[in-house]
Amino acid sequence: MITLTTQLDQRGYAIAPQILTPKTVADFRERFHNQAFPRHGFRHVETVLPELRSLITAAPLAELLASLFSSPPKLIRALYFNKTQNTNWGVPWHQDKTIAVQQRIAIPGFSAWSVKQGVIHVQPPTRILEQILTLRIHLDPTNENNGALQAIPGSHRHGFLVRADIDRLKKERSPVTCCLNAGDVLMMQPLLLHSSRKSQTERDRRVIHLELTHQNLPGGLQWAMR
């Protein structure tokens, strides 16, 4: 049997089924839909929902994460999305580049810096980003109907990706669709080419999108989440 450390690394991607009982499913759709914000989504979720930190030291997901990680892991972004055809968007193929910290410091490596939402964000070297694991958690059932997650097996292993390369992976290897029920987790690295369709149902795809790691930032940076 193919660990899912092993498929991490492999494929840059690993589905965990069922981490979160219906009721924890449930209690999280009740309080997303009693927030007064963007029905689409929200960042920094952990500001309206201070249990989103308890939620990854507790079981079954604090189990889920020793075994990925040499050592406790700190929540360092947390986003909301939620994809019908009335919020609907369709992202293209990418990877995720950009970390969140607190201030800006000229350090050897990191670069193309920017805002976003009043938030500090910077491209890190790749080395900071293959010390960070994303989980995609599932409030609804996600399929290639109403916009799952697409990505292309591997290609975290190359670095950043330019156009030229992205072109030529969508060729040489056939995308996956990353189908999910509620409860489920997806994990993937930051580096994997992902994308997902527009959504072609009315019913909700709730995703909470959380990102951790072990790791300290260089040179005085820290993290914008405290």
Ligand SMILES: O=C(O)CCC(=O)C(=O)O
Contents of the next structure:
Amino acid sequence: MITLTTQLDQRGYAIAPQILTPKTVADFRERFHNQAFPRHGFRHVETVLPELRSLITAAPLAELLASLFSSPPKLIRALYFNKTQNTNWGVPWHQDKTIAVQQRIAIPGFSAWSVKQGVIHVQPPTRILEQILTLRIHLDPTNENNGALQAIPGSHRHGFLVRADIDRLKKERSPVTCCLNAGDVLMMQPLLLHSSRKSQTERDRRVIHLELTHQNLPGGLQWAMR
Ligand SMILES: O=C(O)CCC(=O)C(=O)O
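Having gone through the form predicted on its own, I am curious about the other one (the form predicted together with this ligand); can you provide its structure?
To see the whole picture, the full complex is given below, headed by that same chain.
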């Protein structure tokens, strides 16, 4: 059987089924429901739900991560999205090219500085992004009808893509729709070309988006999340 590491390396994504139990999924749905933040989602979720951190340090997610990282990774970004017909959005084909950091320091290869929700973001060299793993923890089933993530397998292996590359890859390779069940985890490389359509249902499509790495940043730069 092809391992998750090989799938991540070759395709840029892999699905780990049934990582969260139905009870844990129900607990998280309840916790998010009781939060005051906007229904469509929130950045820096760990500030209001610190227990999110324990997701990656306890079984079974910790065991999954141990098979992918040589040492326990740290959490560097945590977001929550809920897409429904009433809180809806589509996202064009793109790569996730920025990281959240504590300060602005001029370092060769770091560009496109910006501030989102008061946090400094920057585009690092691809070698930094290649050492980050995104986990999309699904609290609801996702499919063609509710804006599931679409991905172009192998597109993470071409560095930063410009519009012409994206158009070519879309024609040359068949995009896949990542259909998952509640409790499943989609793991992906930030440079994987991905998109999503608007939801056509009124049901919730809740995802916890975590970014992890075991690397430190160069030149004194620090990850925003401590
Ligand atoms: O959740 C979605 O529908 C899309 C999210 C996305 O494209 C991203 O996180 O970069």
